[in-house]
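Take a look at this single chain in structure tokens; it is the form predicted on its own.
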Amino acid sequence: MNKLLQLKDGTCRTALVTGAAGGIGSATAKALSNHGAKVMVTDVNEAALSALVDEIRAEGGEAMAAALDVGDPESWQQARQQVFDSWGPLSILVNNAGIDVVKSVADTSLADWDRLFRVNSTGMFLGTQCFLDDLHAAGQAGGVRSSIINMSSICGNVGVAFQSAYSATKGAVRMFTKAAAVEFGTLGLQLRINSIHPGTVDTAFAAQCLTELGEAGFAPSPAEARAAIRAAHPIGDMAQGDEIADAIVFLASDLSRFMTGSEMMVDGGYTAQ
């Protein structure tokens, strides 16, 4: 097991990923998982979690799940309880999760904007605010910074058809990271807050998202939705989940010790054209 993670006496540091029933959430809680994190993996699929945690101890982890909705205050409270009193201050936090919702500007109703924004944004400022204490103590205690992950995406650095209000929630989350980063320097708080910018990630999520894509007239069909997809990407492809894992885990650890505030575009060249 790469150490990648584990504190130079040999301790492991401690990792939250919410979304993690998903195909980027499950991915990233193996890869913290791998390089020497304890993981608390949290979602409103409490199924998908077990078995998630089930294969993260098979490998010789260590792993405990949690069902959280990220845009309930009382809901972060008692996760954050939880693994303080199961392993002490958490010093990863993967703010992970994410809906999204295919529809014209028009067609987008108020409710729909409200949801993304409740899961998207929101859900990220207060996984943040529950557990900026700890990441700092956290910080304090092992001598090596906390990292706080939020996942934005190309769509909080471009424009998509039919996705305005997902691309309103990840251009938020984007430029939360870099406002919250200015302040915790300014403040002393040992830790730091990034933002990841994925391409397209070829997961159930996607596929849902290209289907609607079709639907709403992006392409004749959800296979020719598809295919626009992987060609719009320079690299010639859309990523697997644990392409983007790799670039959380070199978020979450030291190696990225200078970053605060930075978006990693991960993104097979797409916002490079």
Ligand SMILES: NC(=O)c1ccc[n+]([C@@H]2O[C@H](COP(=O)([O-])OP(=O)(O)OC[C@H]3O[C@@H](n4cnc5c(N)ncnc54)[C@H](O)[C@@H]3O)[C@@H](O)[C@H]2O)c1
The other form holds:
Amino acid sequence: MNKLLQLKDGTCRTALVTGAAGGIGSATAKALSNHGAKVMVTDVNEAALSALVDEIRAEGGEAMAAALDVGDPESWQQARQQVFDSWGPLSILVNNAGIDVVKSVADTSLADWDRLFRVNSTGMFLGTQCFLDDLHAAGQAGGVRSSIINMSSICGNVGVAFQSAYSATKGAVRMFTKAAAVEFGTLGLQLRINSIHPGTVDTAFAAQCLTELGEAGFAPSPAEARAAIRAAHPIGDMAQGDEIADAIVFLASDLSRFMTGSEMMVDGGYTAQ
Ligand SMILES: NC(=O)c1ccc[n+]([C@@H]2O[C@H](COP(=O)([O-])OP(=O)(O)OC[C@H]3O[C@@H](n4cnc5c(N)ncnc54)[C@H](O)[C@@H]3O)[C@@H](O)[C@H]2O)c1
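Let's see the other form, the form predicted in complex with the named molecule, since the form predicted on its own is already up.
Once more the chain from above appears, this time first in line as the rest of the complex follows.
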């Protein structure tokens, strides 16, 4: 039986993940590979990608790595050429790279604001635009709509203290995704686009964020901030990277074939309250 991310003739679909050196990105790359996709793993931190490529290959998957700064249009063009020359048109794009700044509105500088938007929002726009024709072509050729998964957050839906700039970038991801979904449908593109909204995920990103939240007065210490965040999720814990990765596989696969423009909450019930 074919895997979820293989076509009927057994061909592997192709995927590109940004920010793949990080917690959610690396888990996503592995999950996509486990479900039958060839995966191009990308990050600004290229050195950290070779171990991930080795790990995927050791499990029998196919992967390659490239340096990709998501805020740089030229960097996207180079990655696009590399994946096209090796595997043909891309079928799954995961715009995952992201950064955070934990500061009050009063303390957030214009440089903080611009840096966050460059990576979290502009990066997603540039990637979507860069791969649009290829994703449509792959959808037409394979008979399965291609899929873009954009990384938002619960911060794209509800307010979180000391994260106003970050929340603004994630709200932009959410609304870009919806408008693009309507447009792509109107244009008849063989392509779906959805956003994913994790609660707190136990990665280096979250550890840094919790430390800074503790320092900002959200809780008396980073340990207490961690306990408070776990308790704030009705499921009683933070997520692990693979729990987000599995949802991304679902959005990439034809199991979600009637979903486009949706916001998938994978948040342990955080926004259900
Ligand atoms: N961890 C959480 O609690 C959480 C919750 C909701 C959403 N998210 C989102 O999930 C995504 C991944 O987060 P994570 O927890 O794995 O963080 P992480 O810090 O472990 O990984 C982020 C990766 O993005 C890369 N990166 C940074 N700037 C980049 C750029 N300009 N171009 C390309 N890559 C760049 C980093 O090198 C890093 O490898 C982010 O978009 C984040 O906002 C995280």
